[in-house]
Every structure is written in C-alpha cells, then in structure tokens.
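Listed next as structure tokens is one chain, alone, in the form predicted alone.
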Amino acid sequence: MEIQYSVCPHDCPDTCALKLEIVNGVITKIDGDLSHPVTRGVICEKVRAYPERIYNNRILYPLRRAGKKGSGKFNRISWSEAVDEIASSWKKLISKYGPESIMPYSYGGTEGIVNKSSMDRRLFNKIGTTAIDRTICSAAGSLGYQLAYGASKGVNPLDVVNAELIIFWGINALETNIHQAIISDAARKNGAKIISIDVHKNKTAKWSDEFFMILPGSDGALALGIAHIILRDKAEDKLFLDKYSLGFDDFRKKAMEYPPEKVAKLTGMPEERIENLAKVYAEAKPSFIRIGNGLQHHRNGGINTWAISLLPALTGAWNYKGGGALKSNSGYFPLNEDALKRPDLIKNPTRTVNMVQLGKALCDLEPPLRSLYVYNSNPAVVAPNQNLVIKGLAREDLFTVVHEQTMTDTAKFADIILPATTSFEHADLYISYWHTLIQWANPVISRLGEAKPNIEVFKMLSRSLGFNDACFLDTEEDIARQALDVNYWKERGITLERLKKERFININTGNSPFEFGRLSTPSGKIEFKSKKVLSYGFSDIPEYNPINYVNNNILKAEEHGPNLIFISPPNHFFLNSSFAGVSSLKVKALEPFIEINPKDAEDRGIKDGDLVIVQNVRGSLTIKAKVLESVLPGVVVSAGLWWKDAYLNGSGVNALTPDDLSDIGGGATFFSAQVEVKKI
C-alpha cells in the first residue's frame, strides 16, 4: 500500500485536501488530510465513497450514438474518429450557419484552474462561438455582496473560533459547509451562541442554539427589520459608519419604514422573535455572518444579499478579529485571466446566453444553436425548466458532444461521448471560495481506459480545426504558472514550483479582510447607497421585494398560479447531480420526498407517506409526501438533485423550477418556484 495526496475537486466551499490508500494503483481509502489546517481529516461521506465513482460505471472510451437521443445506446469509436466527426461538423456548421451556431455549457463539475477554465476558453473564443454567462449558482449574491464591500471577501473563516456570536443564515452548514460547522462548534465550546435562519429546518438548524424559520426570499425584509431595531435603540456604530460608510443616513430612513409588526407579516416570524435576535446580534462582539447561497436564489435574492451584507457594518463587527461576514473569499486568490483564458482570441463580438435559461436558448434562440459542447456539467438534471431542457437536447438537427465520466442524464442526449478523466487522473490547481488555502494535486493513479482531462481534448480539437495558436501547446503546469502571474502572488513567494514541493500554501490575510476607507467600491466605502443598482432598475438603498417581482413588476396570479413555495435544497448525500449515480450513497440517501406542513396537509387531504403530484405550468412531479413542521405553511421542500430516472414519472424537481433571473447578476430563481400539491 502507498499513501498519496490529492484534492476535492467539486464546488464545495470547504475545497478539501485527501489522503488516499492506493494498493497496487487502485485507490481503496479516502479519508482528509490530517496536515491541512482546514480539512484536517475530515471529509463527507460523499467523498468518502469516490473509489466507488471512479471505478464503477466509468465512461471509459468514445462512444457515438446508436439509438433515439435519450435512449442511452452506443457504439464504441477510437478518439481519432470521435475528434475528427466534431471537427469536421464543426466545420460545416461554421461554414454554413457561422460560428454562433456552437456553444459551450459548462459550470463547477471540477474547481480545478487548469481543467475548469483555461483551454476551453482559448478554444471557443477562437471559433467565435455563442458565449456563456455561467450565473447558475452564486452570481447574484455575489452581486449583492460586492454592492457593499466592492470584492469577494469576508472573514477568514479560521479566525470564527473568536466569535461570540455565529448566524448561518440561508445554508445549511452541516452538509455543505461541513468545516465552517466545526471551526463553529469550537468557537461555542469557547461560549459562542449558534444560530441559524433558514426557510427549512434542516441539520444545520437542529444542531444550533437557535433557529429563526422564515418564508422564501424574505431574507431582506429580517435583515432591513433587524436593522431597524438596530438603528431605534441607537445600537449601531456611529464611529464606524462616520468614517468608513457612504449612504449611511438614506438607508437609515428606509430601515424605519421595517418596523417589527411589519416584517413580522412578511417574514412569519413572530415580532418578540424578531426583536431578540436584533438584540442579540447588536450586543455580540464580534459576531459573524455566514451567508449562504440558498437566499440568493429566490428572484430578489441579490438585494436581500446585499441588505444582510450591511449589517456588519451597522454594528462595526469588522472591528474585531472573526467578527464580519462571509458569502464568498474568492477574491483572496486574483488570477491572471487573460492569460488563462485569451479574450484576445476573439475576433468579432459574440451573443452571449445565460446558461440559467439554456432550455429556451436550445428551442426559441434565433438564429438557431446548432451544436452543444457540454462538460463540468449536467443540465439535463441541474438546469432549470427542466422539461423545455430536456425539448432541446432531444432535437435531432442539434449536434451534442458530452464530455463526462459517467452516463448521466444529459450524456444519453449526446451524439458523441469523450471520456473523461477524475482529478485523481490528472495534475491540476486548486483554490477555495471559502478558505485561504492555495492547492496543487498531482495524478495518483494512471488513467481509466483511454480518459483524457478536459486541456487535452481542447487541445486535440484545436489541432484538428487547424488552429496553431501557441497557447494551444500549453500543458497543465504551463497554464497553472500564467494563472499565478500576477504581483499579488510574487509579492507572497508562491508559485508553482513551492506549491507542488508544499501542496498547499495558507495565504496571510491579516487581521481583516478589508482596508476600510480604500474598497474597490466606486465611492472607496461601504455603500449603504449605490448608484449601480440603478442601473438594474431598483431603488439605489437596499428595499424588499416580494419574490414574484419580475422585471419590476408584480406576477399576475395568473401567472404564478399555484401558492406553494417550492424549495429544493442540496441532498446531504449528492453535490447537485455530482454522486447520484453512486449506488451506495443513493441507498444511503433511500428516495426522494417532499415535506408539507401539517396545515396545507390537511387542506388537501394529504396524510403522511402518500403518493402526491407537484405540479405547474412547467411539469411535475410523482413522489411521497412527509407531513412535518419542518415547513412553515405555504412551503413545500424536496432535497434535489437525485437523477429524472428516481422519480416515477421521470421528471426531476428542476421540471418544476423557473429559468427567470435574480433581480441583479442574472443568477438562478430555483426557490422562487410555486407549485400546487395533490394527493394521487
């Protein structure tokens, strides 16, 4: 047996580093890396069973189709065939109908550099294809985030162990977050008071000192009543907001227009409730914020993002070490990414398609999409509107390559399947959105079959469409060493050569986050008021809106219909579609269900463990019903994303969700759905 080390490579905050047993170059353990000062051993059970992802049901060579897309029928082709049948269509499609004819889709299937977005980029941006704005998961609270503090950066997750005060608000730690969980039980064995806010009681809110249950998408509505509180009993920091906010006295005029009767109604929680926790998080020192991504997908969730964002600064808890906030730390780790991904490629300006409404670019799109090129992601069973998602990928004019690991939803659509290596196959660079750890993982076993990362086939289609660009002769440490060329990474010693001898380098992020009166907001402060937000056609102080307020309007009841909220939170034994096809952990996870409360139960003659269909103007869905208080009245919950074939009528909880977009950043509105449920 020999010990070797890797990396997590899925879009998972916590980015973990692994050990691995390997026996005669089969993996046959996973556990954490002990050494690594976040993961320090532990992992989740996902992760846990990887040796049974990567060595059963492994797409292992090029295959084309053989049957009706969506059967699943294959032949096997060797890889010239397979690179040349894409090239030379490829070819033809540009030469007939133009290059926007082509488009990529891809997300978070892997979070390494090199193999997420790097020669994938240089490729399509050479052919000119139709872009991709990738939004699905975080691109409205991100928004939200920055409106305030100009980048994405929150609290070193490391220094929460000092907070007295902990509020995961909208995720559900314990089965996404998993170390951010514990670095918070330590800071309770400390005297810290956990709380959670969420729509759902979910692990997370039975594991904490208190939970606060609230209705879907009124996150901001709490965060400007909490601010009002605030603001009444003079609570806040005038020192603070004096010298290092802009807009501070406009916000304070709306925060009084959220009195505690007030959001109480909007919120269904009850307003002694709503005044403990505005006392309680007024007096912690320091109190911290984990903002998770569940609020944000709701279609008002970039504001309410960016109202909950300012309340640290209400209360000056950046002033303390652990105290602050945290959606995202993606901006401890600037890239070089013009290097990575050579804008200067393109040639002529291209339309772009948001990824969240790929079911109507594949059917309504004029002039038509042609060919689809799909990897690091399953949009058969994660894209929304999943049934006009599934219309287009069954359209025999649309030329589908799938490059994928395993036979998922969308890969049995494909004309031509490319395997594809693990990250244990391949070398690649790692960095966190949560953490402020750098990573680099070698390969530690040799390739299943003939399974190639995602750079070498893009470097294989680029040869063989005639390209001879240099940067398409890049390998994996090439493009690793541009992706670092930047002062921020020499002025700290790392590079690519350290990385690999160290395997992961803790970046010094000081006492705080941020220089406070230098953000790279326009005005160089906190911005309680922000003009940009005018530009997105909504007030420029942080208000709340219901989440059927579309392109400022108010939805017709027509065309909301039904009026039960619909929330599908990540299963703790899947990461979105990643690990569905695992047979031990989707006997672990048992069948999907919905939770209804006992009210709307009752209403509908539902009792507990009957066969129900959920349902909408887009589809529907057949499953078993669990009658619990888990749910306030009005909300149903079904954890997703188990693969269409768990269902009994083969329709995931994405049949049901909308491919609107969020009020600013064009993110997803999963948990904006609205749905009626009927005892079968």
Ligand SMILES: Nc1nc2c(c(=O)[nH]1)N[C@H]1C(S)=C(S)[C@@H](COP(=O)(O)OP(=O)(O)OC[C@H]3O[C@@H](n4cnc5c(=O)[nH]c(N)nc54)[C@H](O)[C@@H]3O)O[C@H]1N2
Second form
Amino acid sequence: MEIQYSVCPHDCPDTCALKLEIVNGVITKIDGDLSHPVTRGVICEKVRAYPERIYNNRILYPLRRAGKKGSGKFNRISWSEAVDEIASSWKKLISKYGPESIMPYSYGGTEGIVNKSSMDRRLFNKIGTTAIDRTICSAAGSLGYQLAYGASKGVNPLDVVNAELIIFWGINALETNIHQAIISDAARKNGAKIISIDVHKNKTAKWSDEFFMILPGSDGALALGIAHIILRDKAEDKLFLDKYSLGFDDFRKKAMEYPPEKVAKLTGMPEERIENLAKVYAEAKPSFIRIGNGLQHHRNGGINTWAISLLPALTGAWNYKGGGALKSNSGYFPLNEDALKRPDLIKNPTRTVNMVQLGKALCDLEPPLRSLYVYNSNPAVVAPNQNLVIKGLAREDLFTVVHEQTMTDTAKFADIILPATTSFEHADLYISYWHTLIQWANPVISRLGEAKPNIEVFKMLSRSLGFNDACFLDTEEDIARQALDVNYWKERGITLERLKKERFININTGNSPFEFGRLSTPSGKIEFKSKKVLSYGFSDIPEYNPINYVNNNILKAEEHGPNLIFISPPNHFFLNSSFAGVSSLKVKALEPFIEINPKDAEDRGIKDGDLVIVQNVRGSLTIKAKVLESVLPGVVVSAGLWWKDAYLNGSGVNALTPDDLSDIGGGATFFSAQVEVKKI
Ligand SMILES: Nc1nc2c(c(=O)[nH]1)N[C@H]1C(S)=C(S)[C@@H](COP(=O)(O)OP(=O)(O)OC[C@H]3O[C@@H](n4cnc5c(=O)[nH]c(N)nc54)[C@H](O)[C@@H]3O)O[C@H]1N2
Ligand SMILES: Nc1nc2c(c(=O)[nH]1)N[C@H]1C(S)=C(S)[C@@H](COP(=O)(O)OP(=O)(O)OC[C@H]3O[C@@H](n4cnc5c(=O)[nH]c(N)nc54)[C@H](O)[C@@H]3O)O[C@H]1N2
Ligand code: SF4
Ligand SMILES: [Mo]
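The form predicted together with the ligand, contrasted with the form predicted alone above:
Below is the whole assembly, all chains and molecules, this chain first.
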C-alpha cells in the first residue's frame, strides 16, 4: 500500500487536504490529512465515499448521441472524431451565425484554478462566444459584503477559537462548512456561545446553544433591528466608527426606523428574543458572524447581507482576534486573472448571459444560441426554472457538448459527451474561499478509460480551430506559475516550486484581517453608505426591502389561502448535485421529502408521510411530506439537489425555483419561491 496526498476539488469552503491509501494503483481509502492545520484529519462523509465516485458509473470514452435528446442513448466514438465534430460544427456556426451563437456553461465542479478558469476562458475569449456571468452561488451576498468592506476578506476562521459568541447566520455549517463547526466547538469548550439564525431547524440549529427561527428573506430587518437596539442603548464602539467608517450618521437614522416591535412582526421572532440577541451580541468580545449563502439566495439577499456585514463595525468586533465576520475569504488569494483568462483575446465585445437564466437564454435569446458547451456543472439539476432549462436542452437544433465524469441529467441531453478525469487523475492549484491555505495536488492515479482533464480538451479544441497563440500550449504548471505572478505571492515567497514540495502553505494575512484605514471601498473606509447601490435603484443606506414575489410565482392563491415559501437548500450527503449518483450516499440520504409545519399540514389535510404535490406556475414536485415543527407556518423546506429520477414525477426542486435576479449582483433567488402544497 502506498500513501499519497491530494486536495478535495469540490465547491465547499473547507477545501480539505486529503490523505489517500492506494493499492495497485487503485484508491482504496480517503481520509483527511492530519498535518493540514485546518483539515486536521477530518473530512466529510461524502468524500470518504469517493472511491465509489471514482470507480463506478464513470464516463470512460467520448460518446455520440444515438437517440432522442435526453434519452441517454449514446455510441462510443474516438477522441479525434469527437474533437473534429465539435470543431467543424463550431466553424460552420461561426461562419453562418457568428461566434456568439456558441456559449459555454460552467460552475463549481472543480475548484482547481487550472481546470476551473484558465484554458477554457482563453478558448472562449478567442472564439468570441456569448459570455456567461457566473452568479449562481454567491454573487448577491459577495457584493453585499463588499459594499461594506471592499473585498471578500474577513476573519481567519482559525482565529474563531478565541470568540466568545459565534453566530451562524443563514448557514448550515454542520453540514456545509464542517471545520467552522469544529473550530466553534473548540471555542465553546472555552466558554463561547453558539447561535444559529435560520428558516428551519436544521442540524446546525440543533447543535447550537440557541436557535432563532426567522421568516425567509427578513434578515435585513433583523440586522437593522439589532443595530437599533445597540444604538438606542449606546453600546456602539464610537472610536472604531469615527476612525474607520463612512456614512454612520445616516445609518443611525435609518436604524431608528426599526424598533423591536416592528422587527418582531417582520421577522416572526418574539420581541424579547430580539432584544436579548442584540444585548448578547453587543456585549460579547470577540463576537463572530459566519454569514452563509442561504440568506442571500433571495430577491433582497444582497442588501440584507450588507446590513448584517455592518454589525461587527458597529460593535468594533474587528478589534479583537477572532472577532468580526466572514462571508468569503477569496480576497486573500489575488491571482493574475489577466494571465489566466486572457481577456485581451476578445476581438469584439460580446453579449453576456447570466447563468441563472440559462432556460431563458436557450429558449428566448435573439439571435438564438445554437451550441452549448457544458463543463464543471450539471445545469439540468442545479439551475433554477428547471422545466425551462430542460426545454432548452431538448432543442434538436442546439448542438450540445457535455464534458463530464458521470452520466448526469445534463449529459443525457448532449450530442457529444466527453469523458472527464477526476481531481485524482490530474494536477491543479487550489485556493479556498474560507481558510487561508493555498495548495497544489499532483495526479495520484492513472486516468480511467480515455478521460481527459478540462485543460487538455480546451487545448485540443484550440488546435482543431486553428488557434496558434502561445497561451494554448501552456501546461498545468505554466498556468499555476502565471496565476501566482503577482507581487502578493512574491512578497510572501510563495511559489509553485515550494507548493509542490510542501503541498500547502498558509498565507500570512497579518494580525488584523485587513487594514481598516485602507480598504478597497471607494472611500477606503467601512461603508455604511454606498453610492454603488443607487445604480441598482435602492437607497444608498441599507434598508429592509421585503421580498416582492412576482405575480406569476403563485398558483391559484385562492384555493388554499396563503401560499407557502419554498426553501430548497443542499443536503448533507451530496455536494450540490454531485454525489447524487453515488449509490451508498443515496441510500443514506433515504429519499427527498418536504418539511411542513403542523398548522399548514392540518389546513391542507396532510398527515405525516403523505404524498403531496408541491406546485407553482413553473412546475410541480411529487414528494413525501414530513409534518414537523422544524419550520415556521408559511414555509416549506426540501433539502437536497437529487437527480431528476429520484422524484416521483421526474422533476426536481428547481422545477419550482424562480430565475429572477437578486436586488444587487445579479445573483440567484432560489429561495424566494412561492408554492402551494396539496395532498395527493
Ligand atoms: N454537504 C454539503 N456541503 C456543501 C454543499 C452541499 O451541497 N452539500 N454546497 C457547497 C456550496 S456550493 C455552498 S454555496 C455552500 C452553501 O451552504 P450554506 O452557506 O450553509 O447555504 P445553504 O445551505 O444554501 O443555506 C443555509 C441555510 O440558510 C437557510 N435559509 C434559507 N433562506 C434563509 C433566510 O432567508 N434567512 C436565513 N437566516 N436563513 C435562510 C436554509 O434553510 C439553510 O439551512 O455549501 C457548500 N457545502
Ligand atoms: N434549488 C437549489 N439549487 C441550487 C442551490 C440550492 O441551494 N438550491 N445551490 C446553488 C449553488 S450555491 C451552486 S454553487 C450551484 C452548483 O452547481 P454546479 O456547479 O453545477 O455543481 P454540481 O451539482 O456539483 O455539478 C458539478 C458537475 O461538474 C462535474 N465535474 C467535476 N469535476 C469536473 C472536471 O474536472 N471537469 C469536468 N468537465 N466536470 C467536472 C461533476 O461531475 C458534476 O456533475 O447549484 C445551485 N443550485
Ligand atoms: S466536500 Fe468539503 S468537507 Fe468534504 S472533503 Fe471536500 S472540502 Fe472537505
Ligand atoms: Mo454554491
């Protein structure tokens, strides 16, 4: 048996370092790397099951469609046939309709820089395809946080062990950011209190010391209500605010409009609990808020995140090690994006499609899209408004290429499928958007079948299309070196050579998470007031904008009284839709279900275990109901992005979700869905 090391490639904050047992070239066991200061030997259940994902149900050869779109019937072809067919079809489309008739679609299949965003961007820039705005995950919240602080930089999560109060706000960390939970448990042993604020009593809520159940999308009101109490009680840190912030006086006036009795009505939280939460928050030193993705997947998610992000500035929590907030720490990894993506290769400005609106783009865009190239993503399952996405993917006149590891719902709609390597079969450079370690991983096993990494396929396609710019010859290592060609890394002495030897290096981020006098906001200060927001049509001070449910969100409101808000977060056993094809994990995850409050169930004659139809104008879902106090009346939750065939009517949760964009940032609004639930 041989021991090798790698990095988890998945779109997960923890970016774990992995220790692998390999027997005769086959990975037999995957564990956490004990020597990595964040992973410390612990990984999730999903990745422990990885050997099953590597060796079962892999796509091993290029395939050409042999049946109706979506039927899943394919014949094996050679790589040269596949590449020739793609290149010749694209050449024809380009000469007849122009390069914008082609569009790439990708997201977080791998977080490795090389295979996520380098050679692909170069190729599509060079062709001049329709561009895609990658907003599906965190665009609204990231912009909300950046309005305050200028960049995605926050507390170093390892420092949270010093915190006295830890608030998990709209994040199910026990399942989605397990090492933040582990660090918080260590803080709890030192006396820290853990609070969770969520729309349903998930695992994190149960593990917390105190849980606040909030109405979906009302977090901005709660943040302003907390600010109101802190300011009313003169518990703010005046020195910190005077020195480091802008627009505070205007914010104070705004916060005065949110007294506890009003906020109680808006959030569904009792007044005295809001008072108590504000008091505990103002007193704790250091206090830490982990801002999750859940609360920002709403129509008002960006500005709500801005309001929450300002709370630690109000109390001066940033003065203490481990105090402050963390939404994303990707700002600690500045890469040479121009060298990676080569925007200079774009000859003429192109149109851009927001990835959240893939269905609309495939069905309605003029002039139409005629070819789609999907990699690192499974849009048939993860994109909102699923039925429209499927309608688009089913177009017989759309030439679709899917580069995948496994036969996903999206791959079934391809004209050509290309087999992709897993991260254990290729090299890559990994940054994290949560901890502060940069890592390099070499391939540790041979490639399965004829699978190839993304970078290699894009190089083959560029050759076939006749592009001879030198950048299309770069190797993984060339690209990693180019990525690190920034003073930031040079000053820290962090090079690819060192990474290859040491595997991971902790970036020195200094004592304070960032320098408050010199933030990258327009004023250089923490901004309670931001002109940037005006361009989106909102006030330049954070205010609470209730979710405006678009009319067509609702189906037959009169039939069952008030409609229910439908929340569909990811689950414990899958990583978005990845792993939803792994048998042992599917068995553990049991089956999809919705949680419904006893009151709503009774109103509809629904008993625990009944089959129900959840529906709105976009689609419907046939699913089992669990009647539980874990959700407020008016809210239903179904966790997990299962593949379509796991649902009784073959439609997943995204058949119900809207493809409208968030208030700011053009983000997804998955959780601002309204539905009606009926017993079958
Ligand atoms: N096991 C596992 N881990 C994952 C993933 C996975 O699929 N599975 N996905 C990864 C990815 S890509 C991401 S982006 C992260 C996402 O992980 P998180 O940041 O935890 O975000 P979500 O799970 O989408 O939502 C978190 C919680 O927000 C709640 N919520 C919904 N609406 C609201 C609201 O209006 N207010 C409040 N306060 N809460 C609300 C949801 O009920 C949910 O419990 O996890 C990553 N880690
Ligand atoms: N209803 C609802 N929908 C959601 C969410 C939600 O909470 N609720 N969460 C949203 C969020 S936060 C996100 S980030 C998105 C995630 O959406 P996606 O980024 O599409 O995530 P996955 O479902 O993990 O699909 C990634 C695919 O990439 C493939 N892949 C992995 N590595 C490679 C590689 O090296 N090369 C190639 N070619 N393919 C590879 C995997 O096999 C997998 O099928 O989903 C969003 N959708
Ligand atoms: S999915 Fe997340 S928790 Fe699991 S091994 Fe990967 S990085 Fe770690
Ligand atoms: Mo995400």
